[in-house]
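Heads up, the chain below is alone and in the form predicted alone; it's given as structure tokens.
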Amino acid sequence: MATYDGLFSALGLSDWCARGAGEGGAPMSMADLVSQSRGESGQEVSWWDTPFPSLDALHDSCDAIPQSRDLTLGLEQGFLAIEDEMSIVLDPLTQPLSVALRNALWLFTETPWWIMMPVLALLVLVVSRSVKLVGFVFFTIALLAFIDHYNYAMQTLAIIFTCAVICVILGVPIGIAMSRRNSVQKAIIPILDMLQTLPPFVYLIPLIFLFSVTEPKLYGIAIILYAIVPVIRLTDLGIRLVDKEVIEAADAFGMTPRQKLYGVQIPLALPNIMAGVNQTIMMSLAMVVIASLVSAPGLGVLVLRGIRNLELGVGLISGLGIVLLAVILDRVTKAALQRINKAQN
């Protein structure tokens, strides 16, 4: 006798429950098979061990009630039913992302090292104006090249560069729109909360069904969705934190809303925006490693290889390379942020 048999009998639903018997449904779980083999199916359950009236517990007493596995199966079938229509709409919209990632990977990997390394050093010098930081970056990339990890490092940098630029291009306007209208902020905040709390692996599940594993946009979309949240939030926060007296002074001078935005609000919010860019780059790097599960190239592939084949050295060395890249990107963006703060002060 199941736990809730008496409840359905008291409610007069015994006949309705009996109709669901023999209609198939989900296969028997391992726990049910074990209990049945032990002859425990007919044992009475004490009040102390009364299970919560979940779908599975109610199904034991009433076959007409679906199981939890039926619910997840229905969700999967519903998604598969609209998969083709979603792919038809999303494929053309996301194809430019695949093109951008392919071109970035080609540029970073096919450019000779004796050109790429000085260009990166020059870029760091322009951004940070720090000779020490330039030396550190040059030494780090040279070290990765010395241990034959140069191509993997360049692939990782290409993906991060492309996805971070797209995050900034999309995230800053969204943050500006949120700062200008409270209704837009209230509508977008729940979406950002969901994106920020969703486990990284969950991003990959629907994308695997929608796009081919050979398409770069598969991991590109996952990285962008995971990393775009900080730049949106901090752009919104930075513009909202602009001193109201400064805004009143701009109004007194007769500035239009567009002039206030580009001439006052964005320059004063730039430190917060740059902090958001820094966090976006760091989160992109973290997601690149996870995206190696769906064919994302770079150092994450070596980490995955070390896990799969139990190659301790490969995993540790590639992990160290990822740490070095993270330090480089963090130091460069923070140096740019310090320059902006000094200029404003």
The other form holds:
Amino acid sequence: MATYDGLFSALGLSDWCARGAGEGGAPMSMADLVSQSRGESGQEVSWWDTPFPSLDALHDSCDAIPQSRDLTLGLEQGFLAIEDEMSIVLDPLTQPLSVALRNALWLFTETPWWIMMPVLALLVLVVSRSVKLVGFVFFTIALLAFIDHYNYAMQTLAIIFTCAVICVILGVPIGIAMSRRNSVQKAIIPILDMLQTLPPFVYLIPLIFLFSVTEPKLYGIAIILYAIVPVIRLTDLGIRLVDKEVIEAADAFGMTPRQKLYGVQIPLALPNIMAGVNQTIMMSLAMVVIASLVSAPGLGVLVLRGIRNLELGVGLISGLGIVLLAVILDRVTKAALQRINKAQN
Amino acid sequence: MTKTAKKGEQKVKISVRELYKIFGDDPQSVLEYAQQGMGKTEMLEEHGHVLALQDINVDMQEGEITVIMGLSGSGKSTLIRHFNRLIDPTAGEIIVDGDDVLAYGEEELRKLRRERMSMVFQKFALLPHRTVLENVGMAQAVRGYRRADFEADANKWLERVGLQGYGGQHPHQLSGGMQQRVGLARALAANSDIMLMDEAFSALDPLIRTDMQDLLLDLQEELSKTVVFISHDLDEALKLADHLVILKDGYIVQQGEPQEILLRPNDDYIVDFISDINRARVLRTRSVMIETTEPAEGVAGDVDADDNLESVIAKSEGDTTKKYRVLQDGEQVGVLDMQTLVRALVPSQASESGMRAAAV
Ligand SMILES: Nc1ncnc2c1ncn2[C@@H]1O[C@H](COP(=O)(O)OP(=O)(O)OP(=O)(O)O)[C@@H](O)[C@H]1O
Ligand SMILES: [Mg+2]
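Just the form predicted alone so far, so send over the form predicted in complex with the partner chain.
First the chain shown before, then all remaining chains and molecules of the complex.
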């Protein structure tokens, strides 16, 4: 006999419970099986061990009440039911992401190293205007190449590069929209909070259902969802923090909203936006490792191999490679940020 | 700029009628109380709204400097921002060049701000990411001109405010005084009839401030713009004003010619306000003389109508029995005897319970 039997008979619901028994054909949970095999069911439970009236405990007394497993099962079935429809909409919508990622991967890995390395060095020079930094980046990549991690590193870079660019393209306009209207800000902040706190593994799960694991967009979306938050937040913040008197001056001289946005707000918010870009890049690097669980190529794959096969050396060296990439990306974006700051203050 | 009365062909440039501004959740709902004369404190306590301006009526003459003066929180910034509608009134009329500005649509309003009014700000409000030259050319750039079109003009104004050669710098590379010169050049380069200046010199230290005031007066002599100048400093106000408006808690306590206000304050608040100033330096002979064209006997010499009393005292060497002829443009307009002069130096009545006590 279960704990709450008395309750249901006292309430006169026994009939209803019994009727429900026929329909509620949920599969047995593991716990049920275990307890059944131990022959525990039906034993008296002391008052000390009275279970919380949870779905499972109530189900024991009344079959009409669903188990909690039914809840998760329902969610799963609901998701599966709309999966096809969602795919029809989402698939073409996200197809460009797959294309972009494939092309970036192709470009970064197929370009010979003796072209790629100077190009990267030049890029660093343009962004940071620091010869010292160029030397450091060149040396680091050469080191990675020397220990035969060049290809993995380029794959990782290609993914980060693509995702970061998309984060900026999507995130900056969203941040601007938020800064313009308090209502938009209020609506979006909870979503950002959720994206930021949800463990990264969790949003891989529905994505796996929605997209085929062979599609690069699967990990692309996961990375973008995870990494886009700081750009949005800091764009919003940056524009809201622009000196009110300067905005007033822009209005007083008759700027149109457009002139104000491009001529004043964005340039003055740029240090904050760049700080957001820096964080976004760092977060995509963190996510690209986790995303190798769902077939993202790059250094993460080696880390995963280290864990799976207990190959300590492989795991550690590739981990070190990730750290080096992180340092490069951080230094370069920070140098760009500093340059902007210096020009303004 | 001469402070001689230039009556006659004057034209009202900006006119404000029965203006009310209330800040809060539902200003219209409490407007009625304000119009019935409820004060600022009462309004805040009983209805939770800030009565920033109440029943403001001012006419600003073309080519004159109108100074709006008052303590912190008296509503000066709020008032000046109504003229180019950075703030919209709760009730009232604002007429610029005979046009009702409140009826303007977005496009007309933008035109007004671009072409007919420019503004100088207390904290300069320059664009930090643009060069000094680009800042000066801001008004033209906003109107769609390219740098090449406005560069010569901008350089001219930079030179006029004494900053030739600084065009390529960024604002943060200049001192505060220089930045405000850029702010002034930016407003002048807009080539508008009206200049709004919200405590434009308050953030500068005293010497530079005097410089800037002199610069403004110089420019005004040449350009005769309609200037609305905000200040919380009486000396500055008296130096610049053709027309002085004194605000307190959002209403006008007194307005008129500065000399007139000095000699005939109509409120304890103003008496207190003016009790500390050097009257000999501020008052002019024309304000205290006895108006007459009759030749007077025993005059010790001639003084100009715009001379201040200090210079007359120096001239008389302290002799209170002397008498002077007051001339304007070479013609006698009055007679000033030293005893009247000395009497004018004593403030009319001093109040113990004025704003100075309240301000603590
Ligand atoms: N946006 C606003 N919301 C609510 N109250 C406001 C707002 N702007 C101004 N006020 C109130 O209106 C009154 C007048 O403010 P204003 O800024 O015009 O004063 P001020 O004379 O310019 O003072 P200061 O010399 O300190 O600049 C103050 O009581 C202020 O609190
Ligand atoms: Mg102010």
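Numbering follows the first chain given and starts at 1. Please read all numbers here as calculations on a predicted model, not as lab measurements.
Colleague: I need the hinge angle between the two forms, given as the rotation of the smaller rigid body against the larger one from C-alpha superpositions, in whole degrees.
Modeller: Smaller part versus larger part, rotated 9 degrees.
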